Amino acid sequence: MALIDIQVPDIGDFDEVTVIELLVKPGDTVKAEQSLITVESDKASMEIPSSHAGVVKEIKVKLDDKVKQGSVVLTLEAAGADAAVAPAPAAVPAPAVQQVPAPVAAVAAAPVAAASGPVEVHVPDIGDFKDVSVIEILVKPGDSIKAEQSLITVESDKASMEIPSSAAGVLKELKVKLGDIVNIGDLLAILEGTAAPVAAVAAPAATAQPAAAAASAPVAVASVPAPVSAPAALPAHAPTVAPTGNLPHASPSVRKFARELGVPLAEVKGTGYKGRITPDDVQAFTKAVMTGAIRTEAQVAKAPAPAASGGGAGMDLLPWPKVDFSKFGPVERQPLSRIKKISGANLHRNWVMIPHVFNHDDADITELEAFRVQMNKENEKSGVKLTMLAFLIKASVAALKKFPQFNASLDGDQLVLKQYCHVAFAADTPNGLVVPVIRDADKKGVLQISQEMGELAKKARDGKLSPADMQGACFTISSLGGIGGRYFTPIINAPEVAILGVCKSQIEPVWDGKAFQPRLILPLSLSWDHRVIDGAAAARFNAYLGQILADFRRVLL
């Protein structure tokens, strides 16, 4: 048995590079070229293979460590013919790479002459990956571009890489798009200007190169510009779409892990180093699949909609309605967003299998609005706007601690009585309606609840919500209070029992024992589950939030 020291491979014209990953561990039995690490620099990331097979004795390095060619990575103990190798310092991967020449030696010496108008820019030569996958657009049409400027970036199994402009000028027209796959000599796109002297680009040597060449190929696109226009010799080639969008973080070889398992990249929430997917978050993400606890966006989609359902839905109703509606007239036909496809068939079995009651109420918000415009003011500075929402979160949280009830759920025949206190509220989002939720905000000021609301509502916009920010809720409000209406009836958010419906307050008189007196009305709609709850339950809940809205010092009894 001897040790030999697994040192960092050449990796081009790069001095130091970040460890981002950990693809093993001390006991665990690698092969020769299997991946250990994946380091990235400001162009790429890459993994770093094993040159050597054997058992891992100790890790070298850590996250956030920055390594450099030579630099040891772990220490492995091998056995037969691994054990007679001596390491040699600051050696490369395996001697079989020095015999395929680096894209980089491919260059010949002479400049390719200035040239002027529309320019095409190709695909560089990217070692001996090919049908490689964009995962990223970084330009646009019109954007001005500098020679060697990242225009897209692009993924093997072994790495993702970004791929420059071999020429300046004026970007006219993107020849791919998310999910394209690409090789060697394909058309990227087309600049307006003048292009700068670039070196031409021999073509690629036929020789297959061993895994460990991978780690050096995406430093070569970076540092090798593509030539002007495609060489004579390439072959042409039309991208072909790949059914693939713009995934989350993860590595080359987790993804590939993904794809092995039919894993959506894109619905599974990382855990690890920056929220980088791994493999055990794919793994877990399976095992809830397969268990039912969530459905994928493919089940969602293949699941029958209630609406269309030739047989009434499977509840012995007439047959859906089939219309041509265009022999009307003219007609328009949009696609359903993905949060639509999925709340809809969410709201549907929630109306359908929860007995809903309703109750309405008014509730006195007069000294409660006077006071958050006054707390506003003082806190102009903080940056954090206080919103009736939030002293609707806040006062929910006080009702349901008292009718314990209402932060239940069932269970079968069983009533889980929840003692935690996360409240949801209804956002309002271009794609359709989410739920984020503020978490044991039984434990948070009124100014945190409003805060943590914004940051929440800001990802919802902007689509960045995880599953885990949308879960674990035990109750719900939708406030239609910037919008208008007076009163209105909204689904239970199952497993919750209750929700509760705001809508716009407006100024009403009202009689004080002498005269009519103009107070401010908020409108309150309350939902419930008449299986877990009662008709008496559901109006002192209703009468106590509207007391504690009237008077927010309840609050602190």
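Heads up, when I say rigid core I mean the largest set of C-alphas that superpose within 1.5 Å between the two forms. Numbering follows the first chain given and starts at 1. Here the structure is a predicted model, which means the values were calculated and not measured. What changes on going to the form predicted in complex with oxidized coenzyme A (CAO):
Superposition on the rigid core between these two forms places the CA atom of L261 2 Å or more away from its counterpart. Relative to the superposed core, S505 undergoes a Cα shift smaller than 2 Å between these two forms. Once you line up the core between these two forms, the Cα of I533 stays within less than 2 Å of where it was.
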The other form holds:
Amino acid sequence: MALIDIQVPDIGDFDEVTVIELLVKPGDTVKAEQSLITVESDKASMEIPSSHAGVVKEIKVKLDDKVKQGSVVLTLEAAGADAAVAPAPAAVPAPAVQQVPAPVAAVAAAPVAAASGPVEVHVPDIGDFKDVSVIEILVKPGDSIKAEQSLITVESDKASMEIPSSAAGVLKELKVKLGDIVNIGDLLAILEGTAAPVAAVAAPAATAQPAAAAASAPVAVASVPAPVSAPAALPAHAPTVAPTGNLPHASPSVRKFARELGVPLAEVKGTGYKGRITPDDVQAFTKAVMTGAIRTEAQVAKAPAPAASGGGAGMDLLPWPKVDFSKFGPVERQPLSRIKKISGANLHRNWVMIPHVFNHDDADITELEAFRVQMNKENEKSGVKLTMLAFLIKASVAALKKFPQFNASLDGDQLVLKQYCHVAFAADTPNGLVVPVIRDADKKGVLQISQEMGELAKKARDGKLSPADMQGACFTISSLGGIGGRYFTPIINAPEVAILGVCKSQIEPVWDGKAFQPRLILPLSLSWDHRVIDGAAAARFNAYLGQILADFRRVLL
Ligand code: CAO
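Okay, that one was the form predicted on its own. Can I see the form predicted in complex with oxidized coenzyme A (CAO) too?
Everything in the complex follows now, all chains and molecules, and the chain you saw is the first one.
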């Protein structure tokens, strides 16, 4: 198998063109004359075909590279008969657009216009291209046209090109419309006014270009096989779709304009003929990005993952710091537990999406704790221990009944007020945090709640909670009372709208109007969703909770 360098063939007067699309990748099997890359000048885009069949070994160009005749595009491992001719890459077929003259050349070749009166502008020599479609009209009657200004864009199955005016003047009449098929010599437009002889504007170097191109490119365009499917270079794919490696449907000047502005054309919705992207589309896209109405895919990719399935705030945060901790000392890596991964994602979403506010308060539980201790002494033999958390659940139920907006969830623009009262409690387990639910806590006594809590806490520690054990909560309590601390700010367990954090009670001096009394004070921390709950309601909720805990008889009221 011989390795062949596939080079850019004679592309006429195009000195240097930009690689705008790679159509193959290493490992691809290509046929002779199959398009390998698309290149673009400021007036035309064209595909560069392979001179041989074989397997692509290495691509030698990348996007935005400038190439010209003789530049190596890729290395091919030639197949079959091609291998035999491998050493002779000179037999490069002409690129699809090879015989399309540079527009300037076309200007030069056009008849010289009269200095005044109507001037006819015809389709210049566009090489071997026959029956090309008008895909874009770039001017309208009444426009002042400069010599060499592009009038229309035409497209063959391999290239699109802009056809310039051979004279200056005011456009009186356009003789073609979108979708028309045109050929060399067809009347394109009539100008009047200050017509300028084209000889004055034609680039002399370009004058001989069509002929030179034709001469240096004996392989006729006709020998380039028609593409198997839709035109490969300019597919009319939905512009909103992520880039697929195909070019968006836009003329070279529009693409140049987009490049200058840094607009990703693949994301622009074309409103032109057959979905083509117009300069206005590029401008509208730029404006929309600048005003924040839309984000480019690059911006979206840089932003963190959406916080919830319903979309989320894409915050342009800095990437997470990557630190090689071993530089600073020995480390050990442990994978996160399944629970930590799941709860972490939920906590993150809830923290980011819910506007949390925190209220802290104190409850005097002196009498309640004395009652609890006494009850536990009396019921020692029952095996069920009354816990402070069970009292807190029962007290919360009373507060939820009094302030129904705490027993609610947001659903779009609606508040779902729940007629039931399931209360969850956070349980610390060796594998991470879980949140089992006491169902219908409003229908249960503190003893039953204590018992169920004990069972659920055990199940949690044993990793045996079922999904049903952790669903349907209206409100959650997170108690660190058995551990310590004063106050904290628990994260709301969405779609609930509030969570109560409880810390360790301790004896504190409380002024009774005459003297300081030693009282058992329980610190309460309420986190609430400000979209649903107001600060005053939160303060009332906490105060009411405090009153109940101070005198549990109020639960009966
Ligand atoms: N103040 C002072 N002491 C308290 C107290 C409080 N608020 N709450 C409990 N205690 C005491 C109990 O009386 C008990 O003491 P005794 O053994 O002398 O009776 C001791 O602390 C241990 O209580 P406990 O923690 O076993 O029981 P509990 O009912 O208070 O809590 C459970 C059960 C499952 C909630 C708890 O084990 C737990 O997992 N807590 C951690 C929850 C958590 O991680 N929250 C943070 C989540 S982040 O939002």
